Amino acid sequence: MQKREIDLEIGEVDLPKPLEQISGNEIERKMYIAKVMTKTLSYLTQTFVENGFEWLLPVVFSKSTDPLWPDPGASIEKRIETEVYGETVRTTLSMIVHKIVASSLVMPKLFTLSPNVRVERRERRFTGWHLYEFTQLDFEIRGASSSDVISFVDSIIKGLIFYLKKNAREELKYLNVYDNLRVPELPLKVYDRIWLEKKYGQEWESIFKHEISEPSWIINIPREFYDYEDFSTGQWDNYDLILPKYGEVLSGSRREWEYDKLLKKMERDGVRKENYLLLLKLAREGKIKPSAGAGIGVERLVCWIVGSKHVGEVQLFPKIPGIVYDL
């Protein structure tokens, strides 16, 4: 949407405020907030390892990340560039192009816990859903389908609904959320975009997280050069998983590995090729290999556990659109 942007249902949210500026019981809450992250991190990373996943640690400055464009649903002010050893570098906007060159050459299956910093226009700071600092958990699997990886996720979720009722009964129960957070029946649906556009119009997804009680799937879906497109066809290969009344909290696509598409594609959509240099040199020498993979948005995940109204409120220094605190 290009218009201010308002949940449907959250509306005029109180921002969260600085840490030091809070007291009393919203301390405690912000206490309990963090028990509850401590412990999703704790079973997702788990979860990965014992899946065969090895850990990569994040970037922070490269030449090459995501462009986030021509997705309808980007929305930055500003890119931030600085120059390092006289080379034009930028903070990472998604680790989208490591992984892929990272699980291709070195590890077939990888996942990290990445930072991501979008200057978001100052507006979305109303929507309660964005930031301008955040951190994802991103995955990558050699070789694999998009329908591994809704699999694999329809399975992280609700074992991670199942450890929290479990293992933060006492958390979710000060935040008065045990009695709502449900445990998934699995397979977590999927719709079509299309099929989704027909039935509520172009603002199909601010309605839709509103029609759903449990995490839905939608799939083919308009975006960047990366995520695999079938030209004779004209269907998109990749899947966002929406949260009930929240909204979007993974986004992730099979992947383009050929030089010819990738090429074409960047062309087509007005992509800086020399932003991508390294990509298409290993796309061209064949050393880019098919994979699928994901990036969860840790805060709004953790966001939807604790009913909170804005996703700023489980950061413990918030990142809001339009607002600089000191710290």
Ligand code: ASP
Contents of the next structure:
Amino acid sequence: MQKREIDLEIGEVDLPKPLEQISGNEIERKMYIAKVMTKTLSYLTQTFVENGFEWLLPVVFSKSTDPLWPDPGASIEKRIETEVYGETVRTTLSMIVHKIVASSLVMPKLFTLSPNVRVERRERRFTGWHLYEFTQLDFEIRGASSSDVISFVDSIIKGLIFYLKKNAREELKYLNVYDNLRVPELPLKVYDRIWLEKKYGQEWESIFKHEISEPSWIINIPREFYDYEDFSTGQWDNYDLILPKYGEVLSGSRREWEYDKLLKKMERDGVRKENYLLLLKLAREGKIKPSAGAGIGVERLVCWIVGSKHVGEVQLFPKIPGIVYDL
Ligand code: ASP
Ligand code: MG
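Could I have the structure of this protein in the form predicted in complex with the named molecule, to go alongside the form predicted alone above?
Every component of the complex follows; first up is the chain already shown.
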């Protein structure tokens, strides 16, 4: 870990160093973290496959990607657009649009491990929780409800911890986290965002994670057009999973699929319709099917498991906001 001078408010924070600058113990620690990563990916991908999901390869450039707006948590410094063959394309912010289209037209259940490029504002390097490039385990299920997704994720989290305690015992002991890592009881608790706002005020997000001792759900969060919103009640049918002390590791929702609502929300939120032409066309033709899904931040999940102070530590090639290493 590397000391850098910082912003007074936050104090001094250790930032993960590039590989060529670490030695001895730090390399050994990287190796143990890499083993936990391998076992985590192995468990997760196998579990998705066993549950009937197709494994989709990721894409990098597309005309449509996640707007990441409006989202109370987003803080994007730069959006990467480039031109290929005379067309404007964007690097993947998330594969949400691909998931909705793929689950509607082809596969009822799918997942992907996709690189998400989110050029976060550089101040975010000190949060220990943001990266400008990370991997998302993104999945989608045609016809599913929110509670289907929530109980599936509950079982994955419990199953993963159980699996790692059994199969990564040596690694977790070396990293000094074995005893603190508890297999959670299910169902994980669910809290409504409105209730949290009443209890903790506008700062609920930063307070809540310190109030829980098990991963916990927050539902009903206003954000992007693709999350389902009930216009008559103002309720959002969506969810985030929060890791104790760390923060959000997964977000997802039941999806909007109707053309009129998609259009109305894009107009209301100032999202550029011209960036979502295919989605809108398919919705207008009635080809988008109801679905629900979520995306898991893989590095965040492993960061919490291994007790890292900075999520960049679990990457072999850290992508820390504001810091561009050679690799
Ligand atoms: N991929 C989405 C995101 O990054 C998560 C989801 O809604 O599935 O926000
Ligand atoms: Mg989202």
